[in-house]
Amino acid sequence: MREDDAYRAAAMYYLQDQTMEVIAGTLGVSRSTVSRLIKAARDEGIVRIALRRPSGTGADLGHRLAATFGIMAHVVPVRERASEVQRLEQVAMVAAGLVTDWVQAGMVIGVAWGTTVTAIARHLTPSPARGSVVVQLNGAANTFAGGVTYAGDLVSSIATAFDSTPHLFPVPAFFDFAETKEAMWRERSIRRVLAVQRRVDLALFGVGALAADVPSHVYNAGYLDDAEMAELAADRVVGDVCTVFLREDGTYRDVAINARATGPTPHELRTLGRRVCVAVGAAKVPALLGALRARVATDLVTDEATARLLLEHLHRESVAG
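Show me the one chain in the form predicted on its own?
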């Protein structure tokens, strides 16, 4: 089998888009011989096949987010016309699979309650991790007393999936007074949970937004009154991570209500190991941007539409700035 025959067959097939029958007739050989000639052209390096990833796909968007924010970005393809609830379910399924793969024996898993993490918990496959612990990262009680059971059930369900020991955090989401929080943080029972939180190997949390199609639990379950919501808006707050509020630029330290919040701050989160942030929806883009600028995450799990909107938001900022 001559090399020039392999070249001619490959050129007609790949460059001229000719069929096997046409190539066989032109060269005066059988279709099976044409197939062998084309294979030989590939094997001998006459043909080199390269694939170009289309821009805007999940992998491309993930690479761009990773390069921009220094994170691992897991971008989930979801059909364009899917509702936000459907997109959240798809992303939650992928996030649950990733978390299951990452959890190992003896790990401390930190969980921040919320709508997104609740969706992830529903999709966890039981996968015993001997000696592991699941600890609640932020308090949940509010003036209506509805959050304790909600958060406790969530932490317990994740602990059950990994056959782990649950550690609940029996404090409100927000204290009425910063001085009360300071006093509680000196209590031995609270210090014990805080010590477990500081040993977290994998933290799992969502991003809350002041307005979203799938409402963030902290904004629709009695945790904040009208005056506090107005105060957050006046302070340019766009959302929260672990019930610690932040602005789009990632700042949070001078947001007054944070002195009363019981979740870990972005600075405290950055001392932990793997930090998995899961977020879906156009309304969450400003809050997600603030979270990424505050460097709370090592891993981001989102869908293509949200990833694209986030990058477009950044582009508009750069053009305007």
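Positions refer to the first chain, counted from 1. What you see is a predicted model; the values in this text were computed from it and never measured. For clarity, a rigid core is taken as the largest C-alpha set superposing within 1.5 Å between two forms. First, how it differs from the form predicted in complex with the DNA.
- After superposition on the rigid core, displacement of the C-alpha of residue 297 between the two forms stays below 2 Å.
- When two forms of a protein are overlaid on their rigid core, residues whose CA moves 2 Å or more are considered shifted, and residue 36 is one of them between the two forms.
- Relative to the superposed core, residue 23 shifts its CA atom by 2 Å or more between the two forms.
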Second form
Protein chains: 2
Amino acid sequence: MREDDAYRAAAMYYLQDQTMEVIAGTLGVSRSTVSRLIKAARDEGIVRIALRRPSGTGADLGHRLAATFGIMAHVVPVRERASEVQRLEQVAMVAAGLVTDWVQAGMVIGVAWGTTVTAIARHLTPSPARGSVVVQLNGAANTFAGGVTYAGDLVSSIATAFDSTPHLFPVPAFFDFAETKEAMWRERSIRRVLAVQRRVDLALFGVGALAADVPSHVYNAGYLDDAEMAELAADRVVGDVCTVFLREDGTYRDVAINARATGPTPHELRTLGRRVCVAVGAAKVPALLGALRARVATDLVTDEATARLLLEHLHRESVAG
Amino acid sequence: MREDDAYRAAAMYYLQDQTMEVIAGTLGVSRSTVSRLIKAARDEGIVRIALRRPSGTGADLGHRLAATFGIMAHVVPVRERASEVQRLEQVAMVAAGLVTDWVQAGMVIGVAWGTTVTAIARHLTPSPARGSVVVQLNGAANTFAGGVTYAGDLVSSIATAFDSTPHLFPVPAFFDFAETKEAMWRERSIRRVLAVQRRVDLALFGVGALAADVPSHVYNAGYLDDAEMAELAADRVVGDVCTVFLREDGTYRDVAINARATGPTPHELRTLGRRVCVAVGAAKVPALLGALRARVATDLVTDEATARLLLEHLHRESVAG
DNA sequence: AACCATCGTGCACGAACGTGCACCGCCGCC
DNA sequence: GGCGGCGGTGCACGTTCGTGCACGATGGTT
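Mind pulling up the form predicted in complex with the DNA next to the form predicted on its own we just looked at?
Below: every chain and molecule of the assembly, starting with the one above.
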């Protein structure tokens, strides 16, 4: 009843662009109520506002990225002087819109966790997809107490947006001993989650950068100690995708720590349908490059600045090497 | 450059909901300019506002229609007391939004012509689909001069919205002699259009009602003379789809005039991918029923009132019969 | 029955927005 | 070089919108 009026009001307002006064007349309520109805319509996801990137800017960068890495690139135009957090916000909003467009009833949506995915989650508007499932891709419980809650909240907030069932993955980001992981991987409770993960139709993840100015969530939340960080550096690791570490050339198999990591490897990711990688920031460029070379993504969402840096980085490398 | 600013302004306004004042600050222009940029973004289709029908109302009607006819039903909630023209506008806007969502690069879009399709065209916002084609499904030139222009304008305005190539169908709605049609159908120029029509991925059409209060475009524009109208009535014809006449039970093959009609028959329509039928109004109910029974549509867009009438009509019929 | 909590609604005011008008820089033309 | 048209911009004004507040209805509790 109420939702219905909200729909009607929103339709008249956004599609017909009538003034709220007029709408109030037809609906037989006061103008303020109409204002509230329309606000409600927005909040409840009845109204969906999407922006199409104008063909001009970014299109060129997008094509080059697409050609180079065999992906769909979504390059968001942003003011040059905008701060990285602003740019992340913008990109996250666009990514949220794209994901909303892509999600369908019955889909299995896999999500990693981290600053980027959190930002996207914040901008998701409700858009129910009947029978869909949101599954956490990599473990997140850390040695402190907060971890489970953090990733758990993230997964369930995303699940709420799509009105789908959340599946948490109650394991640490990294085991201390590879044998523990192997043991756990034989447990039925874990196998159930792993089975859902393998059915993911739409995976959503960022990339973590080892050498970030604003250190990525993974690296400063107590998941890794100093010795491990040193080991990674010595191994020429530049970042991670779903807490699996990568080098700039896209290799990862012989990185020791990965045997103890809980996220899907690039190899495993590649069996999934659509893999959406979202990344913003100069610091992430090497890690992003590694990720793209490991072919973890089918879609990349980034901003102009990062896209440009990525291509420049690639160019410099090819000149030097 | 300008489009780009429009995009940025629209992004900040609609996604971040910043005030225009703030946006003016970041963009370094006056607030008025921002207002104009955002208006431009809307007009140029950079901003796309879509409404999701709330699960409550109409969903039930939608499900029943879906179950009964094996289609996807999109039932638009509208005030009961709204006039039929208002309801058509509403539905046309929703249909325009849906079509915009569905159109992809490289698609072949087939359109009929008539009041309904015209209304939809009026509400299409630009959304370029690279390499797409819009093809006219049925002839429109009438015995007077205006016909070609009318349908031609319609087709090209739709083509403009999708930035695609228009293909006109330069034949009358009905030939006077079936032999002429057969002769024309052997002409290469016509065969080319027919070939495009067969590749249609998304067909868009209304239904014409023979007994309309507001007579459908087809029936009062001089396409048919009194004798022909009488013939149709005697034949229990209730309306048409793409100028092919149907009875309420969905039969059409033995309607004599159809041998002279230029639109695709239901049988031919059924070979196409997505067929979107849009219809509003009590008068259209029998014709719509015939169309659905002839399985011409995969998707139906209508309003609550028409949907309800349709189901009631069906029910009365089953009780009576 | 009286009371209170809660919710929804309308009113009123300040903030935000759209647009006619005047101005300015640019360009082509005389 | 002066001049007039023109696209674009900012200013100012009237309109439209968001929201705190108070009021009345409703339903549950003592």
